[in-house]
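Have a look below at one chain only, the form predicted on its own, in structure tokens format.
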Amino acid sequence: MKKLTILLIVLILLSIVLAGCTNSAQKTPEAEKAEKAPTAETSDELKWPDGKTIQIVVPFKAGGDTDFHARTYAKYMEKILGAPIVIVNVDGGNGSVGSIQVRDAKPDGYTALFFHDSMLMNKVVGVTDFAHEAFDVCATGIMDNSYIIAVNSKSKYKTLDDLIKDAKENPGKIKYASSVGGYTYYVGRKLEELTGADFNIVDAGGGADRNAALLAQKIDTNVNPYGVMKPYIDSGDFRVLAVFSEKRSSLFPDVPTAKELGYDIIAHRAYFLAFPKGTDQRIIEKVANAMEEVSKKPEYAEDIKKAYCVEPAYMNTADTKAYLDSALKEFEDAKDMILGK
């Protein structure tokens, strides 16, 4: 009986060994290669950024709000990503020159674009034939709700009502500074449509150029984010008439909203990061997570509050795409108004 038991155990073990050999023999070379091959997660994810320099293109001159926000984000993100980040200013065509450069760059994660809603306006007015759909959108770092309308402190206009009334009574006489195709151009057209005012909307360049023109009284009024005009407001050279937001800002609470004055116009723009189309989605996700981490840092919030009177307002990839889709539709629906048709 004992011998029979031992014999059965030996037969069972032998059958197991033979089955294993059979399964091994049935594996194709391709299957064995697939088993041994490293996964994308273990091979690619660990290689980027691999200490290599990441280039963020700002499609405007150095010194403006877009440039500041990009540099401030980069300062904190490079510590999180473990790689140096350089800001490259590529000015021209209301941001279109820098946008094209990034759109056509290699989608390896080492070139990105930091831009805002003016990219959408460029498409609507025909400066470009593309907008955010030509890129892999990453995330939004800031939603600037601080757009104000201001005049020189020597101006006869004490209130927004004064300005609107004169623009209605003297059509085409009041010089409203803008960058044609830019977001402020849209705000000006929207203000005309809502109030019946008729401005002489002139192309006076970027924010810094428009500030200089208003300071020299070569223009009558200017719309910009509060932070762009802050030095001149603090010095008493500019008078703020209203802010185009839902509610007054806690950072400059004495400025009334246009809405509370009877002009229901809301203006804001998202500063977002985008990569060339075809960039690995793991890179997009990694950078988006880094941007979210930056937005939660108290020291970052203090930096942007002090310099531009704005607060962090992070939006992930999906929410940024949804926002840009919606904003583009809004601009396209208002195309005739924008173009003055």
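Between two forms, the rigid core is defined as the largest C-alpha subset superposing within 1.5 Å. Residue numbers count along the first chain shown, from 1. The structure displayed is predicted, hence computed values, not measured ones. What changes on going to the form predicted together with the partner chain:
Considering the chain as two rigid segments that shift between the two forms, Lys154 sits in the same segment as Glu260, judged by which superposition fits each C-alpha better. Put simply, the smaller rigid part swings 17 degrees relative to the larger one between the two forms, by C-alpha superposition.
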The other form holds:
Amino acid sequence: MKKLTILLIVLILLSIVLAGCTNSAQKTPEAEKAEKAPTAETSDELKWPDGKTIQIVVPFKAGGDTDFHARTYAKYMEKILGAPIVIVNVDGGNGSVGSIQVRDAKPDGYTALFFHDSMLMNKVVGVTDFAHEAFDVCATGIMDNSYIIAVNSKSKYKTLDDLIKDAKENPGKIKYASSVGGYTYYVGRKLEELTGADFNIVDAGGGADRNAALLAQKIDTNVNPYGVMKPYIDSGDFRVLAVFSEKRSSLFPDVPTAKELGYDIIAHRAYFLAFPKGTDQRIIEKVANAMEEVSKKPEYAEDIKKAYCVEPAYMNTADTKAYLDSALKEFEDAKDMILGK
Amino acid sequence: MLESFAIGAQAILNPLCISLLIIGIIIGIIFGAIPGLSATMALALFLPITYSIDPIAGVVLLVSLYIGGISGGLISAILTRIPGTPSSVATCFDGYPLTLKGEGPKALGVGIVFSFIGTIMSTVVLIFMAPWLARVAIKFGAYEYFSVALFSLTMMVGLSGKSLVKGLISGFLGCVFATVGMDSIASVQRYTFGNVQMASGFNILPVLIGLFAISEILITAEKAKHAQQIETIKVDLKSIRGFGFSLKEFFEQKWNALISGLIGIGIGILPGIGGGVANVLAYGVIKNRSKYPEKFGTGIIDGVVASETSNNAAIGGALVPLLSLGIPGDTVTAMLLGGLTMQGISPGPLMFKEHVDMVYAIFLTMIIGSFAMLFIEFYGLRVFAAMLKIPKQFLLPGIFIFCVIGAFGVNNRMFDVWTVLFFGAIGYAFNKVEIPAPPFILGFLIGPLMEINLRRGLMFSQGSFIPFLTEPISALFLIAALFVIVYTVYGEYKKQKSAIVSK
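The block above covers the form predicted on its own; next, return the form predicted together with the partner chain.
Once more the chain from above appears, this time first in line as the rest of the complex follows.
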């Protein structure tokens, strides 16, 4: 019995010591993090990237639009920065899982996040509790302002006016495809608010699924970037009614803007690069400059035109921040609308 | 058409494409055969490489990885009862009992040959009927999908083994676990307990390898502890002739193969379902229509034929909506789509007109790839079977490591590794109380599909259930589902009655 008590005491002591060890072990990386950031700033010469691999996290699966834009950028930036760039796909939670991974990464310039406006939408709908303010935003590489509204060519709607008029006369009958809480949902609600039309906003899956649904006329109208619907526009299956941009696109100049038609709605999505908070400002500047250089390359413009029918659009660090701030405010003001209330 | 084939042949009959094709098939088989690594992962790994090579060469590599990866899953399924990929779950049911009987090489031979037949069948359908089938496929909207999903769920019956009730418990648990994460319509978080990692739910691959591989390793380890020595399965490598089975046995399977192939093609064409469901569904159907359903699960080649024909047939099926509509049917074709887009080719209605070379290069890759697969696996047969000679205390820890690496590789995060271990524990518990795991997988795959299409359908109809019953295709599948349920309940009733009488 005595032996057992001694053993017990020893065990308890041991576990306390062990617990103490793990605590201190947990502290060290954090302490390191806190120490590293300032030292990097105080050293005079920037040694980054020093030929070391840079990881860019894409918070979606391989093969999507975000993945494409990140990889195309990486292809050209590798040469400019003189360091290999690896794209890591961390899918989940509409991009929030990958975002958190980068937010919590070491701010040494070797991990970055490539994301778009959905980061803001995630905060507004409550998927996450942070947006771009939790990062050191670098720059915007692409601004996709090719959002169009289209119908099946067999449908009776020849113009945006036809569609809006019908949606007013038959409230709740015209099926507008979108996912609740998504960007195109917001566009649809804005369109309703502006015109007094009443759509039946239904979920019909992602871009490709919605194409199929529109082709089979299971839905009446669909809003998506031009590139997503391009094959069907080219084949004559879909009719484009308008583009939600400030001015007509040079890649499809025949399509009128919604604004010209009297519906003042602008839709866009910025694909930006962000580093964990506390990253050396010089690194951010260097990468931002590299991104600007890429955006001016004609080969690059050709790549993105072929794949997604968009044009390069670069925004520097300050402009990107300002853009994200205003976009976040816009979404927050429209929170109830986005949540479908 | 001949002219188009000539264009395709011109595009791929060069040393680069042919060597990429053979490399793709071999690597695919290896990825498929190792539990934890899958066809999806092979494509994910090689996708970035294809960005920097010629578009056709890149697609040849991806398609051959796909074919090899789906077929390779049969090897571990038959030899160790651990499915290498979700597509070979049903291959275990009869493949492993055959191995236990010492007929492992025969099971492998059957699996290989019918994988080949499945691929060829679906390629023929793809070549001749793709645009037409795609027009049929888009007729499937939310109502139709819901009914197909419901019908597929009734196949749990065929997978339940001895006890129907336990099968249903397993299947519905699968449906429940699939609800974890953000719901796919309104992004509401369910059962995530505030954990952001849980928000994306459980990925099918960690769930599958947990349930099948980890639990199998635990069970073997437990047995070894009690028996002191693990039994090694006897296998006679010298007596293997050809593919290990007779021509007579081959012809006996012709109807099974045809039906399974058609199921595979059909399921493959419907986007979102894919090979993971096709093999299980085909197994269920073949078992139901068999003259000797009681023999299924004891080690007959019919089960291997059903599973392996259908999962490879799903490849050609999945390429139908991909090429003619630009809709990816599963995770693998989603990556193929990414590969094509990256090269500036957008599959869709004009694909068959504007990119004839690419389309026919894919067709030819499938045909040549099938033959390459047949030859490589034929000569590999003896090597695979020799794996049985590796003592399990060395083989299984190796598999365990691959499972963990594979789980991490799914999404580059530790959460999936914990998922594997968690589902390993569940699989082990299932085994202890004799709950079959296959219905769980079916529920896990089909449950979300059923839910999302029910909700979408109700959004379309603004809350009315009537269209589910009045849309003809939907009604057809609902009646079929009802028929299976009534037939099963009646069968159970008869069984119980006769059991009481005989007492």
